[in-house]
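Take a look at this single chain in structure tokens; it is the form predicted on its own.
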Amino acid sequence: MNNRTLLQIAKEHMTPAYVYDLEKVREQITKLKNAFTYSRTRFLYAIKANFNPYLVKEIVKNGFGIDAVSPEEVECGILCGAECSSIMFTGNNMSNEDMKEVHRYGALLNIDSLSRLEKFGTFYPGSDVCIRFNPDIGAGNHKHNITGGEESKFGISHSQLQDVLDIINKYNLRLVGIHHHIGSGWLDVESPLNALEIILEVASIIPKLDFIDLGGGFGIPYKPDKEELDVNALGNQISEKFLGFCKNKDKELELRLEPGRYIVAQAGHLLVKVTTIKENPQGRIFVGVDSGMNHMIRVPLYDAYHRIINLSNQNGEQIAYDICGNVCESSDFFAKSRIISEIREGDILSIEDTGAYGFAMSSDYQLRSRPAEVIVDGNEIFLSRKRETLKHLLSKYERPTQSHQS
């Protein structure tokens, strides 16, 4: 998708927006695909990363699963056409609700605590389940991405695969699937192998699996200065050690992966329109626009990093902005310091690789509505989502059916 292209939809859709290219996806499901060689391979879409159900069909479409953390997320998986059965609910302190929702709709629950597994017994007794191991390594682009290792809420420790095995037991049920997720945004290889032997070795003493599911993470290179994750090096070596462990085993398992942000991140860009411009006296420049983190939390919330392009001034003087957003925080920035075409007011900026965990994770606060969604498709351009309004946010309100005296 070129620039002209997204200066015609901030013209024709306004700003704020996000646009995801639909080629991009299937790009990167491509590439996945091709380097993960194993026959066995299933991908989960972690749906948290992206909801949009344009993309979630698409992905879908393209034989991938669901990687789901709440019953909703489950439900949303089945309304854009995954099956019950390629679904799989990862509860992270699920409730007995969670729980019994999720069973009902018919997806395999994957658990990662001991007293949640125990519950699960009591109530399906002789079911399928998935455990959640944490190998106690860590890896990914910030410490709030970091999901294994010690000071990690997630997962059962790999050390009391005997305490899982009891309640198994104790309950008859089926172990099919073991599971771990080290963190998000990692763009090393050594980090996901080294967890990748972890794992084997819990496998090694589990007699019946159907699969071993390895998580995602996969990252992609937010920085100008960052190489891109070498998915065929990762692909080939972990389908080779896999292939390797299922021959001693002398069982064909199913290697299970859960992509979402390298599928979709490198899709997303978020339009914005510039507002204001004011220097300080200490020379510093600060560009304001009609968005902010209520919109896109990464920067404040991770310290995140994306690129920003003047689509309206793409050869212009480099000069150094503060990019800030039109929300009553501190914190409200985009970017400090950063070095952009010259930008003036009423200039349209994209904010890339804002596919994950952009929209995802934007909210009304301070009233202001959540930006419209754009898709594009080669020449189709469409809305998938109307910008919200006021209207539509107290519409979700309930008055009182009677009055209550003091």
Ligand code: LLP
Contents of the next structure:
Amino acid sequence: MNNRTLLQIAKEHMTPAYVYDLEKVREQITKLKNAFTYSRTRFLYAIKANFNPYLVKEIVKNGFGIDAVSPEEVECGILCGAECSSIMFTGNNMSNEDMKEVHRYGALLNIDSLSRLEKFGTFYPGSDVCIRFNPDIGAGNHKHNITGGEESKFGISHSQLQDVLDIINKYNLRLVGIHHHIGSGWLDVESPLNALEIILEVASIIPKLDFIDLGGGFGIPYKPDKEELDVNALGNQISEKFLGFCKNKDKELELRLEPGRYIVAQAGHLLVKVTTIKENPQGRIFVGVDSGMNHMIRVPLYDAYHRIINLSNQNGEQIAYDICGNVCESSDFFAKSRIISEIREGDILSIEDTGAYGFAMSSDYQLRSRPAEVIVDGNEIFLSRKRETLKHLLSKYERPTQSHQS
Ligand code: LLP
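Having gone through the form predicted on its own, I am curious about the other one (the form predicted in complex with the named molecule); can you provide its structure?
Whole complex next, starting from this chain.
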């Protein structure tokens, strides 16, 4: 999608607005599908990355199941057309209520503690189940995004396999799948391959399995100097190893993967308008925009880097700016000391690669409305979600605006 289209969208739909380019989503899907040559590969979309129903429907239409982490995500997946049998619920610290609700939907439960497995067995003896293991290997683009290893709250240690099998046998459960997710945003091929070795060892001890799920985590190069993940090398090597394992052990296993970010991140642009430019006596130039960490929290939370383009002045002088939001928090920045084409008040900036964990992690903090969401599908451009209003937000409360006088 070109920058002129983004500028037009900002004019028509105002700012702040998230824009999602469906063509980019399809391109990423194709790249992944082509990379994994193992014939029985199945992708589940990690809906947490972006739950916009239009995007989810498109991804489901392309053959993806859903990786869900809450009963609400399971239901959203179903509403967007996913078959219950293609949805897996990976619940962390799952409650009885979560467990029962998801089981009622008919989605498979991926269990990540011995205590929950015991409860699952008591409630649903004889049922199918998947187990999330912690392979003691973690990887990710920030320490908050690492989900394997000793300090991770996720999964059951692979060294506790025998305990798992004892509970499985006790309740006559059918262990149909095993799962791990080492973390999010890795760009190397080694970490997922090392973790694969461990889960294959676990798989070799389990007599009957339908699938092995290697989770998501496929990174994208947010920084201009980062190399893209070599998804073909990764796909080929995993596929080869997996096929070799299946042949060697005489098993016919499905390979499952749960990408989120890789599918939607680069399809998203957060359009914001410059409201204020302020230079302090030390020479720092603060560019204030009509959005903030309430709409996109990745920068303060993970020290993340997002490219920023001045759509209104693409060939101006290159100047260093601090790009900040309108939230009353000192950490409310989109970038610090970033060189960008000269910015003037009223200019429209595009914060790039914000399709994953952007809107999905937005909040009502300080009561500024969440951004609009606009979809671009080839020549078709439409408003997918209206910018919220205070009235809409307050309508969710009981007796929201009852005044003290009455
Ligand atoms: N599967 C499981 C079990 C997960 O926990 C996750 C992400 C995924 C798949 C998808 O990971 P992906 O392919 O999107 O990397 N808010 C953070 C990312 C947190 C990811 C949590 N789990 C961020 O903005 O970087």
